[in-house]
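In structure tokens, one chain follows: the form predicted on its own.
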Amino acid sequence: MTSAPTTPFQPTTGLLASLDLLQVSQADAVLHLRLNRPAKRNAISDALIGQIHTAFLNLPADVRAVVVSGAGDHFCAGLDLSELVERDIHAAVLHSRGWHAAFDAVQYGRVPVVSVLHGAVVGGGLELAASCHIRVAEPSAYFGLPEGQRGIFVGGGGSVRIPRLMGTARMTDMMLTGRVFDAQEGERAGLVQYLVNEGEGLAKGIALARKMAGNSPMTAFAVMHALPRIVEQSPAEGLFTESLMAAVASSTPEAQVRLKAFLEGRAGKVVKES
């Protein structure tokens, strides 16, 4: 069987054409966000976080899945020091915050996100990644988490979001050491669900991330929004709310659809890849 054919990406129009520290581009019910501060290693800074949670508030209606790369030689080596300026507390409390409510917006968002890793995916970098649903690495990836030398501490939810993906011992280590994974360790260490060769990495974001969109929006809802929460519950709350997020999934028109077409013999078993 062939695949039906796809349409190029094409750049953005309106609101998100304007972000000039992202360069953004749709195909079919795909976007891609591509931070653009390669000079910088793509390092974060106060417009550039703000650009990124004004995308995620602002995704077209019809796009179903996101993947977020990065410019240049590296995917983002973190919190653009040259801003590190005095805050008094207040102040500083506020900023922190502003990146929590961006990355909110990317794991809590709408649809999907894949972020596709290459070079540098350090300090808030790797927070980025972590909000993230599926991340992707080519071999020159590598991560870091520098705060500790740099006498500051994670800002962006690195502390909710990476030990649930690593565990706490290996964030320790990568703070207190300043410990730096490749990609291979990464992986290993549950950073990345997907190791691919150099410069393929974009290819199988957007693979993943048109399968993604293709499934229905209510179990992508349930997914992103009620699995993380069922894992924090006790067993017996998990087990309740999962029983309401089935009921409510199963009972929409689409998955009514589906499931006629997987009894009526039209849609695929589940096999293998090769």
Ligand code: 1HE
The other form holds:
Amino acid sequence: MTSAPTTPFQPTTGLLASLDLLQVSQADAVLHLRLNRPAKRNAISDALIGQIHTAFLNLPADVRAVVVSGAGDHFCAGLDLSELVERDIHAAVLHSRGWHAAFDAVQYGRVPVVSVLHGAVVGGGLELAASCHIRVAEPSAYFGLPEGQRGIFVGGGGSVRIPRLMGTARMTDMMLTGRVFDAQEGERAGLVQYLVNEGEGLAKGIALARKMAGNSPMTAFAVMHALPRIVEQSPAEGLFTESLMAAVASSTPEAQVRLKAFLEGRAGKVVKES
Ligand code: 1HE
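Would you mind giving the form predicted in complex with the named molecule, to go alongside the form predicted on its own above?
Then the entire complex follows, led off by the chain already shown.
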């Protein structure tokens, strides 16, 4: 099967281009956002968390999926520890809330997000990856929560998101013993959905983003915003919310067009790709 031609990624212009700690490019409906602080292993400084937040609040209107990756040998070394010293308790709680706002903009934004992971995915880097909807890992990726060793605690949403991916017991182990998971262990534990060969992560992430970009925006909304809330509800409430969301989604004009296309033999069948 031949795939549709795609335009090459081009650097974005305007506000997104002014974010100096990110390298942002776009091809068709896919935006690629690369953490671009390789000399500091993409450690997340106050400036970088602010830029991630700004980027996700200002996605171009034609973007329908985002890929997040890291420049250099590592995805992200987590919190910039050089900024942690001498922060008073009030500043510290506001700092953590700032990360929550930024990563909520990733998870609960308008479009789905894939992260492409290699090298260190640690501390706040793992929290960023956990706020994405899909994680692709290369064999070099490894996952750690060195907060336990640094005398601190996760503050970027890790205690909420990471146990929901891998379970509380595994996260407890990582934090108390410093256990590091390699890419295969990360996949087995539920952190990673796709394990690919070294150097193939970005292509896989972009391919997945292109698929997601082709979905109905209402389906993307339902999966991103309704599904995680339904999971937190009681079964009775969850089933009720599901019925409402299902009715909303199936009533959109786009759903009607897609259903008609299938019934008239013009839409793809469900196939297992090799
Ligand atoms: C940093 C950071 C950082 C590197 N903050 N500067 N995160 C950590 O505890 C992870 C700390 N970093 C590491 O364990 C290693 O740097 C890596 C395994 C990620 C990479 O090792 P390597 O040998 O490739 O690089 P490097 O030589 O250790 O670091 C290169 C430079 O990046 C060096 O600076 P330079 O000026 O001496 O060149 C490092 O100091 C700097 N660097 N990581 C600041 N994290 C919202 S709460 C979240 C809480 C957390 O995320 S805690 C986990 C913090």
